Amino acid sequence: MLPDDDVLLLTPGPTPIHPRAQAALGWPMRGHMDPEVFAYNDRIVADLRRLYGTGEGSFTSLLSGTGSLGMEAGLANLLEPGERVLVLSNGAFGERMVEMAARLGCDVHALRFEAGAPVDVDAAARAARSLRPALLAVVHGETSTGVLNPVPELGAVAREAGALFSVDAVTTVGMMPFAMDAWGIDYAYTGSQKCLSAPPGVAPVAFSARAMERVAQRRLPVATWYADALGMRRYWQPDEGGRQYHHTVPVQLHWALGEALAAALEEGLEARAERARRVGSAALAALQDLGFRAYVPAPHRLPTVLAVVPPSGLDEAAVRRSLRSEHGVTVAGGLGPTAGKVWRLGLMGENAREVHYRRFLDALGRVLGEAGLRERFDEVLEPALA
């Protein structure tokens, strides 16, 4: 039985696919040695320093996996075993970060923070001045709450510290401004089906010129040979000497990923951090007219995931069941700190759209028996829109 076509997906991930990334799957196959690969390959490595904010001597490229080998990669490139490291951890992907470095065998320090806070630039910093670590981690856009972090106060402090930097950027590089060099920030990773919009499997990932300089300068091997920086710059940033082959990329991916990123840094990050914005506000205004609150105070809210809480009573995964068996609209609870106390509404790349929320108002309101939650989403859209 084939899938159902008309299914739309909110979820924080993936998300629905952008026409120009779906089109590229069809492409024709290449071989991942092929001069047509190598240069549409080079055009992403150029179009992923844009999207990140790159700065000199910085490396560039795709992992072949999604973005928790992102994650892994960058724990394993920049840390050798008994190193320390500092992750500023207030959900399920920080929880992450802490259980992979311990298994690398790192020296681990966790800053826990509240569900739905922030992490506290100060305690950071004291953190960070105490323990001198070698790697200063932390997420981002935490997923699992729908908690933006400050990211560029926090690169100062890591700078202070003498520590390099790692920003899981999972649920923000490609939806809004990132800039990597000037927050100073080392190593940052994504995954394709997040922001961009293209099908899971690949991780677009950036390191610093001072991160690779740290990698050629190990006392020993990286613990990963599938996602060793160096093996991977030399083949995809080659020296006078060539290409050299390292695994089997994935090609068709490779292909909608470059698609999809173009199309983003086309559309342009400020436009889409607005389009993610204005649509956010809205759906929000509608959803409170039913009695859900936001997770997350304004000031500390992730621009792409929505974390509502239901009104009191509602079977929130009863509701969700039936958003998707009877209207094919799948929306996410939960996750770690949050599971079974918010839904988690995508609002990246392609889910951010106004007829996407229109849909999901419309079913929810069939759902629920309550009229008006789409006029009430377009009421509060158009002046934004004027």
Contents of the next structure:
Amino acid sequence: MLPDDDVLLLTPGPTPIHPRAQAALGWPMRGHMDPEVFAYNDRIVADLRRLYGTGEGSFTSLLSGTGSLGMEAGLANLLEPGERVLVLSNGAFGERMVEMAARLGCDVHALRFEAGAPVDVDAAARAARSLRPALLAVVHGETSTGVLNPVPELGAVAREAGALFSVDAVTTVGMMPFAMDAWGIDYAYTGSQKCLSAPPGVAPVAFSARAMERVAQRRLPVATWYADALGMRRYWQPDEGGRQYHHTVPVQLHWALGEALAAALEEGLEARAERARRVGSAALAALQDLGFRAYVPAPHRLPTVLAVVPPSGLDEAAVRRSLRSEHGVTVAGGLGPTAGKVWRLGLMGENAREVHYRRFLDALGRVLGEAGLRERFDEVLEPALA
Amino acid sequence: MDPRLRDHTPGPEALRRAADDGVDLERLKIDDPVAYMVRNAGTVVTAAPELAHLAEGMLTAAFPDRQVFRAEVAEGVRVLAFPPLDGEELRSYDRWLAPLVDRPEWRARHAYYREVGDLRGVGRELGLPQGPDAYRGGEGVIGPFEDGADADAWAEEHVTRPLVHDSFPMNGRWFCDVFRAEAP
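Could you please show the structure of the form predicted together with the partner chain, as a counterpart to the form predicted on its own just displayed?
Following is the full complex, with the preceding chain placed first.
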């Protein structure tokens, strides 16, 4: 049985698929070594450089897996067993990094911050000066709490400590300007189903030239053959021996991601950031009228995930169930430190659309017996820039 | 106050040591929280220095609510947690750490992770055996040897009371566990 196509994914990933990506899923099948695939992949490589804002000598590609593979690939490529990594953690995805690095046999140090609060740059700088890690790792936008961490400032911390800098850009890149080279980032990754609104299954990643040098100088081979950057590069970038087979890439997902990526760059990253901000601000205002409040204070609020605390006394799980079963609207509850405490509303890619939030607010109003939510949204919604 | 501190009640051993040292633990909790946590931390494992990062890293990852401490001791590095892990948590920690020790780079060096009971009590050890040629006396795991007879022969020659030995196989080789049989 086909799933109901009228369900609205207002979660912080996966997001509704962009129409161009949806259409590309139906393109003809090709082999992973066919010239059309290589030509299309070359365009993806170039577009990813623009998306990430990479510098000279960078390596961009798609990993055949989700953003978690992107996370694991970075740690596995940039660290050898016993090497020191400092993870700045303020949510579930920071903790995932800690666990992955520990499983890789690294010398893991976690500097933990309160859930809902950003990473403190001064504390991070003190820890980095003292520990001198080989790698500093942080999540840019912590999806589990809706916090935006100060990545440009942390790039300076990493440089001062002589560390490589890895950034989880899963809920940021594609929905806001991202300056990998200018911010001193050596490795960044995302998942296709987040801000780019493609189907899940590929992880766009970017290595700086410095990061690739580090991989080339490793003492031991990368623990994961599948995500070995040097092996991947031989497939994605031709050398004197041409292109080499690595593994069978999911060609249909490449088509879809490539189209979603092109659409994002055509719209412009500034424009997408502005779209998320406008829709998010209006949605928050409407929800505040119902007694919801923002979980994260404005200066540190992630523009792509709106985390709101439901009013006390509201059976939040029951309301979410009703939204899904009666109105086909899916919103996410909390995750990790925010489980049972917040709702998380996606403002990534295709879910940051006025039409979707009107539908959500209409549905919520019906479930709660409150009128005027959609009108309130429209009242405070700023006009879109031309 | 950190809820881990606020809600913590010292165990009988910590209370006894505090009484011996003339330390007011409730006062210490407020005046020097780190010193309080160190006094009340529980040993998770004693690790060889080269392996201590594995023990600490996995503790940090598996129990993010714990404060992790390390202390350099004669046997290596003692890794401690505050609040201490309970029995079920220690068994869970075993399941996390054991596969790491079994990775090729450590397996090649015959790394071992085990629970031992000796005159000092029961505890966990994460170690690397000492080569027979490097042995200069004292307790430890010595090896590898080709077979049990070789291990016993080496022990006959080198291990004297109050030390005793047990020979045991691990990953196809044999080792001598040299330990003290009676209190000094």
